[in-house]
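Heads up, the chain below is alone and in the form predicted on its own; it's given as structure tokens.
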Amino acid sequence: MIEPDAIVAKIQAAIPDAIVEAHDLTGTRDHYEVIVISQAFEGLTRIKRHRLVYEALHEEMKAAIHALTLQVYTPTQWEQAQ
């Protein structure tokens, strides 16, 4: 199990300009939806964006996180999605 704040901190450590929201989907602290907004995603495919986030959570994905849903945006894409 892992707390949402720990997920946010790990991602922000790996992607310093990232705005991150982590939502526990089941109340068990192992199924999360994470939204990441970063200029670092500019020009990257969705797969490469996901890889950046997965790299940040590499250790946690081995045991603490059972399921992870990602939404990854550049700041411009986030504005358009709102």
Given for the second form:
Amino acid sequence: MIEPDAIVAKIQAAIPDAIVEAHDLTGTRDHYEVIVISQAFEGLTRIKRHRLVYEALHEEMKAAIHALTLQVYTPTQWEQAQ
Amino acid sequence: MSDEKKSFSLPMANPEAAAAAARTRAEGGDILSEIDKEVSENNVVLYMKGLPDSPMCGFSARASAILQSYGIPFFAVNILADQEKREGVKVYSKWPTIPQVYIGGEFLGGSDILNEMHESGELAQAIKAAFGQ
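Just the form predicted on its own so far, so send over the form predicted in complex with the partner chain.
Next comes the full complex, this chain leading.
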């Protein structure tokens, strides 16, 4: 289990400009939907973007986080999606 | 140079030889070699929890349903029935989660990426290409 704020902090430590939202999907603090918006994703494939986030949560992915669904955007893509 | 490095560089220089050398554990290969064989010999491979008719996880169920919607054959592997493969596939792709989808021998991504590519039409293109259409 992990608190949403801890997920946000971990990702922002690895990707400093990231805007991060972590939603607890089940109320059990181990199934999360995470949205990450960062300029760092510019020019990266989907796989590379997801890997950046997974690497930031490397330790947590081993046990604390049971399920994680990711949405990753550059700031431009995020604006377009709204 | 160690022998280990030599034997690693040879198959990399010749992808066809590497595919030919991929072996299942039953054939004396290791788990990574077995996965290599599965993804190179099947156009579409899904490593999932459970099987398409009885998925054991929501993400796996969704990935399986998306692939089934294209009406193409795909090779589904239940990693819950094989602990070594469950860990091996994560090492093979350097990806920490399951399900994992491989198309045309290449790692495509997990359930979020599969879903995005399904909605954008990119998945249809990738499947067509893998089946030579």
